[in-house]
Structure formats: structure tokens, C-alpha cells
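Single chain ahead, by itself, as C-alpha cells, in the form predicted on its own.
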Amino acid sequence: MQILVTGTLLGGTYALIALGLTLQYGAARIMNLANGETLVAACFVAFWLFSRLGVNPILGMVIIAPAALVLNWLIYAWLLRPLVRRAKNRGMLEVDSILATFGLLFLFQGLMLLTFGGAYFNYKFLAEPFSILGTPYALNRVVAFVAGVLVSSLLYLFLYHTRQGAAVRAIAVDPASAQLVAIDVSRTAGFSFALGGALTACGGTLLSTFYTFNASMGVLFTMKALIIVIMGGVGDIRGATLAAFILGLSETAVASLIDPGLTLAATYALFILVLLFRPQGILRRGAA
């Protein structure tokens, strides 16, 4: 029970983290490998904020959030429309992405090793007992997944329930037919890329409130979300959010039950598994 409580709190945490991923893939079809760079600049400036102001790092997300949603807004339409631009096709695109993104990657990396050093940073937040079913749990794994369920719950509703999360799900299944019931693609290309990395910076504040991180640790983050939206099915809310639970439970898992240095291990074996076994992801029906 201790194993699936602690591995639901954490793919909580995970599935966000994810979903800004599958927005920024699924729909802007841009591969951004600078994604966990986003998510440790997120926990950095919660760290500040609260060490330095005072501010709760939950109520800190009403400004890292939309500070991120801007500059991701900046960086997709500096860098990457014009690669949007120039690609002729599907693959391209994914090419020059990757590689802009790349360098991307070590740009805020190096800013943040600057500003920060390579020493790892945690604060108190929360730090307590919370019983649940008898068993004590740290509250701010807790609340960090409390939140979390909101945000992607707010998510869904903006998805599913509104004429501009239908267009980010009718670009996301195929652009070229969104032109012909007039969405402008590119605007909302860049605005699903811009609020993919505000989803990041969101579950980056609420991994800070329990997780120590460094500066470097970015690219660890990119590949545990890229390994969910695959898992997922690239695109699919609904499988990336089953994906991140499951990544949850099974590092839980083996971190419990064998060992805590094989964790990566097991994540990237499941991986291997939904690739012989699911390559289409975990709900889909279709072919990939």
C-alpha cells in the first residue's frame, strides 16, 4: 500500500510534467529537448522566491506560469516558426527542432550553472507527516499532487471543453485540415508550445517543494517526459497522464523492493516494453 500511494503522488508530479511535453510535441510538432531545462529554472526561481520573499511556492506558480507560457511564446516564434517555416515536411521539422532545441538546452544550462553554480538547492515547504490509510506521507508530496491534479484537470476542461483547446487538439491530428475550417496553425502551434512550457514550469515549482535539483539535472528530466508521451502515444492527454502513473508506480517499485540505483534502469526497460509491445502508445487503437 506504502509502494502505491508514494508511486501515485509521484506519477502525479510526472504527469504534469509530461503533459507540457505532449503539447509541445503532440501539437506544435516541436521535439524540445530544452523541456527540462524549463522545469529546473522553474524550481530555481521557486526556490527563490520563497527563501528570499517569502512566497509560497504554490501560490508562486500565478507567476511562473505565465512567465514561462511568455517566454516559450518568445522562444517559438524567434527560433522555431522560422523552422516551421522552411521544413517541407514532418520529418524535417523534427530534425531542425531537435537540433535547435539542443543548443538551446545547453544555453540555459549554462545561464542557470552561472547564476546558480553546480551545488544542489532544496528548501523546507511542508516538510511534515500526513497520515493517509494509518501510514505517515510528506505533505508537500502531497499537495504537490493535490495541485497538480488541479492543473491538469483545468487542462482537460480547457481542452475539451473550448473552441481553442479544440483547435489545439484539431492541429495536433492533422494541421494541414485544421487550415480548412479556418484555424491559423501557426498561432496555435506557438500557443500550444507556449503553454506546454508553462505546464512544465508548473510541475517544476511542485517538484521543488520535495525534490533537491541542480542546475545539470535538466536533461534527466526531458528523457523521463519524453519516455511518457511515447509511452502515451504522442499527442494523447489521457495516455501520457496513464504513462506517468505507471513510471510513477514501477520507480516506486524498484526503488522499495530492490534497489534505489536501478530506478532509471527500470524506467527505461518499461520503455522498451511499450516499444516491442505498444509502439502506437497505451490506449491507441491504430498503427503509429
Partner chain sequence: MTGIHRDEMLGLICGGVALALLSLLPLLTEGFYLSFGVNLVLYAALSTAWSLFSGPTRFVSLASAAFFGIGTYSVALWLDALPFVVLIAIAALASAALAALIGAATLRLSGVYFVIFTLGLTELIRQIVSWSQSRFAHKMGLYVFTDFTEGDLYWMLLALTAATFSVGWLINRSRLGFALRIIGDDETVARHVGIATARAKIVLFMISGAFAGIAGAIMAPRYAYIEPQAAFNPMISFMVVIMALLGGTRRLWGPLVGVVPFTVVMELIAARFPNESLIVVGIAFLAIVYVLPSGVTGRIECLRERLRRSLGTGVDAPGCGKIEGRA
The other form holds:
Amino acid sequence: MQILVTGTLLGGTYALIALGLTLQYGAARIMNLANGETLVAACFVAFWLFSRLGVNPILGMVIIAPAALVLNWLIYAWLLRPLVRRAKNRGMLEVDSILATFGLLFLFQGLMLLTFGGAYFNYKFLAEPFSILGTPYALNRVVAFVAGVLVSSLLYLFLYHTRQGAAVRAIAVDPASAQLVAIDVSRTAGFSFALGGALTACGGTLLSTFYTFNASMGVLFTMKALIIVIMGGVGDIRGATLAAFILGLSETAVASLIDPGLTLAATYALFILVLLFRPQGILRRGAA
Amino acid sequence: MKPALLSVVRMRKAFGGLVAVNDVSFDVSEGELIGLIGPNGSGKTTMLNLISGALRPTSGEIRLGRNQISGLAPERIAKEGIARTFQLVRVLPSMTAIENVIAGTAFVGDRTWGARAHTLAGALLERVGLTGRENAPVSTMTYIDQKRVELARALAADPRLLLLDEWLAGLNPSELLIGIDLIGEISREGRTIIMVEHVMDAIRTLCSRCVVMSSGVKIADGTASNVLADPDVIRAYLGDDDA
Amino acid sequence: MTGIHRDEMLGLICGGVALALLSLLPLLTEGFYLSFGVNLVLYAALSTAWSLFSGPTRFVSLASAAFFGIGTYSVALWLDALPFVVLIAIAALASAALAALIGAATLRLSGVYFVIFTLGLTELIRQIVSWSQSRFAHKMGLYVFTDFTEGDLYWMLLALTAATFSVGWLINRSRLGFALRIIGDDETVARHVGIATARAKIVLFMISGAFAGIAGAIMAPRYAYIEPQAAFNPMISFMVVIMALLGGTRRLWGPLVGVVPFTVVMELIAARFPNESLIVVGIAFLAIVYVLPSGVTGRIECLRERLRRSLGTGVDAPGCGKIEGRA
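Now show me the form predicted in complex with the partner chain; what you just gave was the form predicted on its own.
Up next: the whole complex, starting with the chain shown before.
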């Protein structure tokens, strides 16, 4: 039972991070391997805001998310759009964007290492017990979960109930046809990429309230987010959310039942199962 | 009547709720050149993709000779003896013309390789009118020349059945005449061909028989002149008022 | 494809002379320059092995470090029981087996799945090795004591590089090599001309992985004490990718052009500013994408082609580098 609750709480944060990547890969068609660096950067900013200025991390999101939005939009406009333009096919864009975002990954990671060093950071925010069904859980984890659900719900409302959101969903399905119904594909893709970055940053902010972080852990989270996205089916919002909870649960189960050193093995085991049996995603029907 | 080389039996392909090919059946005899025609979106190319294995059927059966080939991967179907060209020409852009043609022969049948493959490919390029262009990079070639290379590649496999997907589309009038002659010649050598085509002149000149599809259903099957005069076919192409 | 070309003959002679000259190094110097030489040849072998697979298929593999680590551990585990030659064979087989597993899981699908899978692979194997060592062996590392000198390792790695080259050359002339070029150009066409694309890719990935595993096996004696953290170092994978792409993968010898300068740069920086070295790696990746999309050798060839055409026919040649992408 404890595993179930802890796993679900963790899954909430994972969902947010993976939704960010879903928007970037599913809609903007950029495999962003530097996604985890956005997350780590958000952790550090939240840490700095809290410890220096005493800003509540939940409020901090109000600053961090727009900042990440702008930064990711600039990255898309300056670095990635030229790649989209020169790519002759999807495969070429994939290789180019993978290599370019590797570059960003190392660049940002190097800069953060220079600024903060390799040490682990954490801070005490709402580090008090909160009782669910008689068992105590850290209040910060519960708050992070609730905030994560709120942000995801806002995203859902945006995607399914606004014109701009429909445009994002349209380019995720088929950019060529989206163009025919007068959607500015290039702008919408840039917006999706930026929005994805902002979501990931929200995930990072929430993560920093209960997780010990350091400058070089970004890749690990990118990895997890990627696996969640693939499990959910590329571009599938609901699938990604479900997959995030599955991953949160199985990681927590392996960590507490077998060995905390084997969480990645658990992630990979899921990944392999999905690749072998449902490469199109857990919720999607088999297509040719 | 000769025995059927290819039998398509109640072939069906659905994409979600859309049925692109709806229980279509037809036979192709050895040595026949048949035209697969119909208005845009009628399922012709889907049908061709089902035969070549690019798509897996939802249900139904395709036999080549005695072997069932439906549901096999495209590389297996290629080895069974079906070669094709693509609607939007697909040459191998980093290679020369002759390498493109060798690609057609190196992995099927006798898996011809080395000097023999070179000779064979050279002869085929000559055949499609590209004498002396063996070492030209295909990326520098014109559209019709790329189409010729693609045809030579398909012929290099020495296929039992050749599938041409709008091979004549996009050619100018003089190129078109050359193209029609070329296909006619290949057919007269006894090669079995299915061609999806919009160019009606070519259909009239070349095809002994036509299968007409509309909205995924086969609506006519017979000699070209009969089929093209069929009121159902005219209605499918032009709408009700003109029938 | 037929007979041996004059260019190839020339390449063979140049390669032979270079090999002979390079093999003199341990006789001339030891200490710093020899140890640098070992690094150089190691990366030459690894990045040539990498581009055997990733060059034609354009699947970016980040598994080099995993193969390398498996090779290292193959030696460390059985050094006392078996002769070194057998250990090298085991390293090759184990790496090829791992490659087959990765390939079977991912190579039927698109390139992205493959990159992601290999991205975390080294870390995964490290975790599993650490876990099983602490669980079953109750110790963290293994000692590797041999009589090999630095010079011996250098020669072995040089021989490995030469072997990688020869195999690469043979593959290029074979049907397998041709199949891979077709796959690299257009996978749909490849399948329709009868190529079992997944199988071809898996076979090539196994060959490439085996060479990386052997490189790890040869390097094992140098570490003396082997623990998961050092043997499975993900940076090796990234370095290999950068060097190979920087040099260019269109030609067999392309990666070498990237190996020399990048090893020098990393050697200079990593020693003094370890944090800055990540930034250099980042900039190198960006440079590959935006400045040298087909590598140094690709760029040179393109310029030469343009020069030849403009001299010969006066026709405008297509642009080089930036616009073309990794074509």
C-alpha cells in the first residue's frame, strides 16, 4: 500500500516532465535530449529563490515556467528551426536534432557544473508528515503531486478546449494537413516546444521540493521521460500520463522490494517490454 | 485461359474506420498487362501496397502462383518475385545509376553480384534509354531519367510480376510516348504487369484488361474499351449528371 | 565491387606505410607520449568500429562504452583462469551477444528508439554489475595484473585498428555493405528489393560491437584495478560519436581525421579543467550539426568536387556543408 501511494505521488511529477517531452517530440517533432537540463535548471532556480529570497516553490513556478517558456522558445527559433528547414525527411531531422540537443545537454550541464559544482542540493520545504490512510507521507510530496495534477489539468483544458490547443494537436497528427487548414505550423511547433519546456520546468520545480538534486542528473530524467513518452505512444497525452504512473509505481516497487540501485533496470525492463510488444504505445491500437 | 499467376481474394484493408480496399478480388494471368484504374482515393495504390507487402491486409488472401504471399514482409514478397516502382519516384539518392539497378538484382533470385551484376545492370540501363549514363549520380538526373532508373531497378529483379504505380505520371507529352513504348515492349516480352495509371491514352494503348476501383470497391473488370464505356465507370469518374 | 581499384591500391600502400611508422612509436618513446599514443589508437579503433555501423545506417549508437566495459570485465573476471587470447574472444562474443539483444529489441523500429535505448544502456549495465558484485561477490572491484607493457597494449590496439579497417573494407565490398548503403538511402526501397533490413543492421551492429568489446579487453590491464564506475564510463560513447562525426563517416578513414585533434583537445582540457570539458563536448556536438554536417572529410570532398566541376564544365555545383545536411 505504501508502495502504491509513494509510487503514485512520484508518478505525478514524472507525468509533468513527460508531458513536456511529449509536446516537444510529439508536436514539435524535436527529440529534445536536453529536456532534463531544463528540469535541473528549474531545480536550481527554485532552490535559489527559496533559500535566498524565501519564495515558496509553488509560487516560484509563476516565475520559472514563463522563463522556461521564453528560453525554450529562443532555443527553438535560433537553433532548431534551421534544422527543421534544411531537413529533407523526418529521419534526417531526427539525427540532427538528437546531435544538436546533445550539444545543448553538455553545454548546459557544463555551465551548471561550473556554477554549482557537482555537489548534491536539497532544501527543506514542507518537510513534515502528512497522513494518508493512517500512514505518514512527506507533505511536500503530496503538495507536489496535487500541484502536478493541477498543472496537467490546465494543459488538458488548453489542448482540448482552446483553438490554439487544437492547433497543437493538429500538428502532432499531421503537420502537412495542418498547414492546409491555415495553421502556422512553424509557429505552432515553436510554441509547442516552448510550452513543453515550461511544463518540464514546472516538473523540475516540484521535484526540487522533495528530491535531492545535482547538476549532472539531467540525463537520467531525460531517459525516464523518453521511456514514458514511448510507452504512452508518441504524442499521446493520456498514454504518457498513464505510463508515468506505471513507471513511478514500478520504480518505487523495485527500490523498496529489491534494491534502490536497480531502479534503472526496472525502467529498462518496462522499456523492453513495450518495445517488443507495444511499440506504438500502451493505449494505442495496433496500426500498420 | 492461362492459369492465374496472381489471385487476389476478398482483399480488405481498413485504416481505423475507413475501409480503403473493400473485399476486392481479381486474377492476373501469366503475361497479362492489366490496368488498375479509378478516381483519386479509390484505393488503387493501397491495393498495390497490399500486393507488394508495404501494407498488411486486414483480411483476405493474395496468392502468387501457388504460394500465399499476403501478410508477408515486403522483402519476402520481393524474393517471391514481385518488383515495383513507386508513385513518387524513389531512387537511392547517394548512388550512381548503375548502383541503383544493381540494388534490384543483388538480393533476390540468383542474388547476382560482382561483374555479372554490372553487365546485367548496364544492359538494363541501355534498355530504358540511359546508355552511357551508368556512372551518373541519380541525384543529378532529371525526373524522367530517375523514373527510368527505377524501372530498370525493378526489371533487374527479373520479377514474375511487375507493379508500376503511376510510372507515367508527370511526364511531358513526348516523354509520355517514349514511356508508353517502353512499357509496351516489356509487356510483349512476356512480363506480367499491373499498372496503376491515370493517363487514359496509355491505358487504351497498353492494357488488354482493366480493373476499375471506386471508393475501395471493384466496380468493373474487363477489356479496356468495354470498361471505359461502362456507365458505372463513367459515373465514378465524372459524377451522376454525366452518366 | 569488381577487382581492386587504383585508388584502393594507393590507400592500401599508404595505410601499410602509416601502420609501419606508427608501430615504431613504443621503440622511440615511453611515458607521456606513449600513453597518449595508446589513447589515440584506442579512440581510432573505437570510432572506426562505431562508424562501421552508424556511418551507413545513420543510427547514432551510444553503446560503445557498454561494449568497452563488457570487454574490460571479460578480462577481469577470468584473467586467472584463461589465456589472454581466449579472453579477447570472449569479450568479442559477449559484446556481439549484447549487440544482438539491443538490435533485436530496437533495430526493427525507428532510429530514435535505438538512440534512447543505448543512451542509458551503459548506466544500466553499470548498475547491474555493481549490484551483482555487492550482492554475490561482496566486493566492488577486480584486480588485473599482467606482464603487458604500455608498448604491448599500444601494439595490440594498433593491430585492432588495422583489423577494424580491413573488415570495414571487406564489408564495403560485400553485399552486406551494399545493402546497408541502400538502407541508409531509403529503407522502404531496401525492403522492396529483398533486403531483410533488420537482420542486416543487427549483423553489422554485432560486428561493430565486437570490435569495441575487444578494445575494452585490451585496455583492461592498463587499469590494474577495475570497478564498474571506471569500466562503464558513458563519456567514452559520446567521445566516440563526436570524433567519428567530426571526421566524417562517408569514408572508412574519415573518423581518424576527427580522432587526432579531438583527443589532443580533450587531453589538454580534461587534465586542467574537468568541468569545462563538458562544455567543449557540447560545443563539438553543435559544431558538427551546424558547421560540419558531413564531417571534415565530407567537407573536403565536397569542395574538391565543386572545384573540379567549376574547372571542368563551368556548371554550378551544389552547395557544400550547411545546406546539404548529412546526405
